[in-house]
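Here you get one chain, nothing else, as structure tokens; it is the form predicted alone.
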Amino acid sequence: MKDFTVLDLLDLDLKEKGVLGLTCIGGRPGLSRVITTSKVNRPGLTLSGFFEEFSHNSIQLFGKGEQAYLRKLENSNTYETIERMFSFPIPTCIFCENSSPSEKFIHIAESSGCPILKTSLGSGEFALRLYQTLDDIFSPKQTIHGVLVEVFGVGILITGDSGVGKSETALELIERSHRLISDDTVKLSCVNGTFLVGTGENEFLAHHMEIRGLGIINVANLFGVRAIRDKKRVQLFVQLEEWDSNKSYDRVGGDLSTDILGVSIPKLEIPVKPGRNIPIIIETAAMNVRLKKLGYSSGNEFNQNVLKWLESESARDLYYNNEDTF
């Protein structure tokens, strides 16, 4: 990933509830400073003179509390801790509630090359939005050749060799009122090291599909906006492959999984051959995923019922074969 600067943060095109509302009020030459972490620091302790464990490489966020303490320092003409704070390579300071620091504070910041930003948002709401934005920017990413669809609310990543029928399968699912996130290439991001979110590699091309013999189609134009969405959590990995009569395929619902960016995702290997309705199989798999979330496993129940049946048969045979019974 290329360096992410303070200027990049200002230029982010965020939508709706993700808007940060940032403007630069000082230190413009420092907008090229690189942000290296998704962490955000509230510098209250730092302003009081406690510099141990000072997270200087983080964005410094000034809420009402920090601003009130800053005014107290300025009213007493005490700038030593402020000057010491800016002796560290701070990426930027952000003031909330549409507040601005004093000219003296801005002068000290500009002397160190640190840009000063402000937002109209409160510190709590802004911190939440900033964390989400930075987590998305700094999260590990990987691009996979495949198709990402949402089926019954479950994000399913369909992969397989070229020509195996990934796009055709996705097209049938869209026809059956499911939704497309991206065709051909899917960009995966690991969020908090716990789950994967998939989007299109290119937002302008993600909702187009290439169907051999038909060409390029625009899913949103053909099926309407109900048939698309921008991103989705990946909850199932489906690998399509040509039927191999020599291969033993899972028949009772095993626990296959695949590891992507350190996250384990349930995996299904679905053999493709004429006569198999792959979209219906994927729909059933999606419903099965939802059942497992509720604590129900068809495979486990089947195994338990088989064991109960075997135990009952064995007990019956033992009873009838025992000469002392009659």
Given for the second form:
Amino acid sequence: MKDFTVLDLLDLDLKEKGVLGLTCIGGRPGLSRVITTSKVNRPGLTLSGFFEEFSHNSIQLFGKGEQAYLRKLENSNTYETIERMFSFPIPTCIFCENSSPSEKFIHIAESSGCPILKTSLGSGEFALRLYQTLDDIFSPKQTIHGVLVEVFGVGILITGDSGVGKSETALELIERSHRLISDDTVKLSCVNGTFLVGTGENEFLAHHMEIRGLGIINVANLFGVRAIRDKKRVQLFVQLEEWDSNKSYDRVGGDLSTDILGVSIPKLEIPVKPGRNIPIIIETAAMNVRLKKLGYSSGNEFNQNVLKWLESESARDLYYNNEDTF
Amino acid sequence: MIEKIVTVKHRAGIHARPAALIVKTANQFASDFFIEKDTMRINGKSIMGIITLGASYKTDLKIVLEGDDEQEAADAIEQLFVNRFEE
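Would you mind giving the form predicted in complex with its partner chain, to go alongside the form predicted alone above?
Entire complex below, previous chain first.
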């Protein structure tokens, strides 16, 4: 991952249309400082002079309480703890509720090279948004060769070797009113360690596809906005492979799964051979995923029915004294 | 497995035509082919993947080949970069 600097945090605010409401009020040269952790610290204890376990790598957030304490320190002209705090390489200090610290505070920060930001939001709301933003940035990521589509609301990652027909399958799915998130390279990030969200690697190139014989096509222009989506949670992993007559494929609906970034995703292996309609199989798989979510598993249900039937058959045999009367 | 660092030597960077040329060359060989840039690793046999790298002028790329004909493939691909994709 590229270093994430304080300037990137400010830039992010421009892209996300001011979600964090940040502006820089001092220490501009320090904007190149790198943020290395998604943790956020409230430096109340630090200001009072307690420096054990001081989490100086994290962003320091000054809410109303910290600001009031700071004013108290400044009124009594005690700057030692503030100076000591800035002797640590703090990435940045953020002041909430649109309030700014004193000139002296900014001066100490600037001489240590630490940028000072402020936001119009209250500390509670701001911390919530900041955590969400940082979580997005610091979540584990992986780029995968495949196509991510949304079928009936289910995010499906189609993978397989080059030329097996991933893009063609996706094209047929788009034609059937499903949506494309990304073709060819899919950037997956693990959110909260519990689920995967996939996007295109690059927003300029997203929603383009390369179809052999056609070249590169723009899906958004050809099929309209209904055919595209920016990001989607990955709920099913589909592996397309050349039909191998020696390999045994799932015939009753087993429970294959694959592990990506520590998240287990249900997996299907679909053999490809001329005449097999892969998009229809994937559509059905998507519906099956939704059914399973509702607590209904076609494979299990079928097996239960078979068991019930066998049981009733054997009960009948018992009743008729093992004689087949039909 | 062969790993090599190559540099983009022509000003336009790797756009559609050079990408297509890389894929065309790579597809002549059976070896698996990946290109790495920073933390990105993409399949070198896919045009969109290569374009997504955003390899501009003077970018260093790492090419990774694995398979029976890896040496020939690595040489052929390196040659493309050396010849500036015939531009």
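Whichever C-alpha set is largest while still superposing within 1.5 Å between the two forms counts as the rigid core. Since this is a predicted model, take the numbers as computed values, not measurements. Numbering follows the first chain given and starts at 1.
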Open item on the list: Rigid core aligned, does the Cα position of E103 differ by 2 Å or more between these two forms?
Closed with: yes
